[in-house]
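There is one chain below, alone, in structure tokens, taken in the form predicted on its own.
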Amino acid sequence: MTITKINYFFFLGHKWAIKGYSWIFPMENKILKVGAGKTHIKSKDQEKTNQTTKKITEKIIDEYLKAKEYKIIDKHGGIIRYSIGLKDKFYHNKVVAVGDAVSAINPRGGEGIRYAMQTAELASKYICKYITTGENNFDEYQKKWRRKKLLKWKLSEYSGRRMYSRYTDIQVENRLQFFHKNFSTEDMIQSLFNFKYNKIFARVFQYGFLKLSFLFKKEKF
């Protein structure tokens, strides 16, 4: 499935991604980035496949984009390693860590860089203070991180996991029309980017004690 934000286009499924999303964004005039993000959860169906981040986004630039003749500009990509729950270490003999070293990226969307940069901006209060007092408080670091964000990664590491290794292509497609019917596409994008539940998990109560109601009714009457 497609989901469309303005130019920004985002894939789901099978036939566009394999456990993750592949996506399309508008850079300058006439310049796109095209590119795919795989998880490596395992799950039953995962080594069957012989598909690659590359060939997914080859394919959506030859049969969704239907490009002929374009020229490929930059190439770049990588493995991230994360750890689940944020167990990485901060500290350690005076190196102190941020950003992606200590999985200060989003579980479920892939993006690293605002947080990347929260994570330095809250280690520099932590570093300035040994530099002028000589006082070591990096484990208040790491804790304060925790303490702000463990609740909101946890939440994504488990939608995560749902999305990207457990449902089927109509499975996904199910839930992706129910969002789109009950959630506009900036909801989405929040929910996916930035931990923005606060509708969703609404909307979703809702719908849930309805069919729960409607389930007791039928089964009373």
Ligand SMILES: Cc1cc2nc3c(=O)[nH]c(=O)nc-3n(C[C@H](O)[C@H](O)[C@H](O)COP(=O)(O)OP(=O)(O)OC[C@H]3O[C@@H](n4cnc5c(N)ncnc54)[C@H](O)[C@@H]3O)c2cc1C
Second form
Amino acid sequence: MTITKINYFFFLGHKWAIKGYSWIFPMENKILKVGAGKTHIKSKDQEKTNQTTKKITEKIIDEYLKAKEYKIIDKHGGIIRYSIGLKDKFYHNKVVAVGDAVSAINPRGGEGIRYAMQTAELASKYICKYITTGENNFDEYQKKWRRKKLLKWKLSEYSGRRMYSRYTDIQVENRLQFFHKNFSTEDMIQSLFNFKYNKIFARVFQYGFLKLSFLFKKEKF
Ligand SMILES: Cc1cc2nc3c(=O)[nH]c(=O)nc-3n(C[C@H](O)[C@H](O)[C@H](O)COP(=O)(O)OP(=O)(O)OC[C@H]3O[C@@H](n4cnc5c(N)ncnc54)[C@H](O)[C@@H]3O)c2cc1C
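Next up, can you give the form predicted together with the named molecule of this protein, since the form predicted on its own came first?
So here's everything in the complex, that chain up top.
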């Protein structure tokens, strides 16, 4: 399935991604960024695949964009290492870690630039304190960050793991159809990238409650 936000396209499901998601982002005039992100979540029943992020990206260009004549102007990629439950070392021997080094990356969406900047902003307060007073309070930096983010990160990890490695294509399609019917694209983007689950939770609970009360009524009569 694809979700479109203005001109951003996200691809989910096993046809279009390997335990992750793929994308098309507009860059400049007539320039598109096409890519695929793969997670390395292990599952018991995992199938062997000969798909690679390169092949998936080529498939999007051929089958989805149906582009016949195009020029590739840049290729890049990388690996992000992520510690489940934010268990990284934030400080050791006068080295302060920020950004990817402390898993400041949305585990479901793979977005890390603004969280890298947020960790840098927080760390800079403790670095300033250390330089001006000699007071080493970097444990507090780690505690503050974890206090602020751990719950959101855990929810994001959980839903990413389900979406990317447990669901079949049909389940992905059904869930997205449900979200598509009940939420705006903006709500979905807010939950995927901004950890704003309020509307999603409220509607899912509402739906669950209606389903329960329907079952209860059926039982009674
Ligand atoms: C393919 C891909 C696409 C992405 N797309 C997005 C996106 O669209 N939006 C988004 O928000 N995030 C995206 N991310 C994630 C984002 O790039 C990172 O979360 C972000 O760059 C983290 O910033 P950082 O400063 O922690 O690390 P980095 O940007 O990796 O910077 C670390 C720097 O340290 C240097 N370095 C490493 N070791 C040493 C050493 N020993 N000595 C000196 N220098 C060293 C590296 O060369 C590098 O320049 C993407 C990541 C990848 C791999």
